[in-house]
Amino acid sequence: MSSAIEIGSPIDDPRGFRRALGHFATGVTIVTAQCDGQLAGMTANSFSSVSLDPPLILWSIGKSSQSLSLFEKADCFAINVLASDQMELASRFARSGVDKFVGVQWHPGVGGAPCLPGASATFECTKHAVIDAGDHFVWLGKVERYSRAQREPLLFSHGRFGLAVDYPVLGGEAENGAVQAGSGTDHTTMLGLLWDAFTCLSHGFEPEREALGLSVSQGRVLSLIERYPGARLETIARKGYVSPQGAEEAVRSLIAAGYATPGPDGCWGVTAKGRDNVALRRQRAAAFEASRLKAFSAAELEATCKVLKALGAG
């Protein structure tokens, strides 16, 4: 308990409660349904398996959701478990008030529920039961058909998206055969090596972030507001690799803490306090990076930067 940074009542501090819930990492799904020619779809991470016999799964939907009425009328729905390259699709279906299916390919599953190509797995379900649970309804579905692809899943935690990587080999595990080569991401590929380097550096810089009083998501969002004046929430979420809800919550926290201020047309500005935080974080990041790179020669760093810039340019 001594290492806790927040302790409180969910009733008194609902945002803190939500932050604590964010410590449980999940996958990301898009739940879809069709009734009388109308389509419904929403991003959800409240998916879970329930039973193998009979084959049951569950997910939940907020009582204020605009899609609720159509899901209530539909007898079937599909759970599309998103793959690691479908972050923009997750962001699209997390928004409200737009036609989410425009330009999106799909094919009808059981009961006409849209099944999305490229998903890591799909579960086509008939409605089994609906449970009234506080400000949500819990949907139980009986799985009538499933499919899966050899694709890495998209993950979600702390209001931001992530990717699955192998747990680092510790001590003599490799020698003892506890970790088998090739069991997950191929870390001999450029993408695997880049991800390993990024996660190692990011985790190493974590104490500096904490010392400046912002979470990873808050720091990213603040830097992007400062870097892209006038950018809207969708742009901030996409460039920061966070969900629209995570970006919105980060903005609210930054405004409450005096780092950002509301601007015209749904945009935001950075206060003097916010600019100081961004500048200090960049200064500390540069010092941290220099300490990690001092073992490499100037020629090695120049060649590495050349390769990374070329890859980043697409």
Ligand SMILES: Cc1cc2nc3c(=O)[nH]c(=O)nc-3n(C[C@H](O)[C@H](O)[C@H](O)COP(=O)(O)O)c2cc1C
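We call the rigid core whatever largest set of C-alpha positions still superposes within 1.5 Å between the two forms. Numbering follows the first chain given and starts at 1. Computed from a predicted structure; not experimentally measured. What changes on going to the form predicted in complex with the named molecule:
- After superposing the rigid core, the C-alpha of residue 294 moves by 2 Å or more between the two forms.
- Comparing the forms between the two forms, the C-alpha position of residue 11 differs by less than 2 angstroms, with the core used for superposition.
- The two forms, fitted on the rigid core, differ between the two forms by less than 2 Å at the CA of residue 20.
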Second form
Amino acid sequence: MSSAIEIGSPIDDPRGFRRALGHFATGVTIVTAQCDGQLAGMTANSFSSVSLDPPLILWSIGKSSQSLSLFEKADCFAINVLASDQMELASRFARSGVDKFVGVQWHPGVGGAPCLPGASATFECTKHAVIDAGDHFVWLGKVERYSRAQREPLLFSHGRFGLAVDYPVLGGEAENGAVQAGSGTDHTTMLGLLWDAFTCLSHGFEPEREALGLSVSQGRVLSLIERYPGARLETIARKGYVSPQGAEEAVRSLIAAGYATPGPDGCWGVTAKGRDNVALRRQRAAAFEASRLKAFSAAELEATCKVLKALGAG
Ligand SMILES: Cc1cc2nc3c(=O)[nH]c(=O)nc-3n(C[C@H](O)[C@H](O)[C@H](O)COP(=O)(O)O)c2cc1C
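Shown: the form predicted alone; wanted: the form predicted in complex with the named molecule:
Following is the full complex, with the preceding chain placed first.
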């Protein structure tokens, strides 16, 4: 039996198609160019390596992008692969109609294309080919220079930003080579134990989350609208680790389903149905946690919290 939760044709349901595409986790880049002293930059996760010899990479740009004409004029561009602490930069360069470079540090790379300090890797390219592809153009670049830093990457999937966590092979491998994490391995390291506990709790709560009928992004956005009345979309996106487009889509679907309502000044309010959902989700999360912790004494829980708080404080 198929475990698909959605099946459809991209033509009939473009939003469903986008949701399915969102299952492919990617890194996040800011692609930049400079021409006649003007700068262009946009957040893009369509980046991919293509060829080692010659060294080619690609990314695609939407035909409605305001940056398109500058990318067309420029002979060079730079791909800045973002690091885990650059989510705000990713959100800023995902917006149209603003001067994205105000207050942003950069230095000119090949052809003057802005290279952003703090990126995890940079590929400075000359334009190799441009391919017309539906509502996008695919840009192929020949890499003239690369650089990389010892920095963790920023990730993106399901419209949300994320961080890379190594799959912990800390407990060793089973005889057949399968990784044993999450399967009751007798991990001897704190990291392995934390990983097992986190994945078990998170997976355990999934059915409860699904029963309440909202996706993770929708749930986060609804809670934030409720907690920060009058907050703007950028604030909701930042606090929920959701892309601006993801937050916008979540708000739209929450309004359509009667959980949220448009308010004054382009902000939103939560309806009674929305407030009930938030309260129920908090209640269920608290009950779920309490049920998993009931076997432990108050002293054990206090000691565990103390250790976790100290570790989390760095
Ligand atoms: C994580 C993420 C990845 C994105 N990837 C792409 C992409 O690969 N191609 C694209 O055209 N737009 C992409 N976008 C949307 C653009 O960043 C956004 O439309 C663009 O910056 C708008 O600015 P502009 O109109 O000034 O060009 C992405 C947005 C986000 C948040």
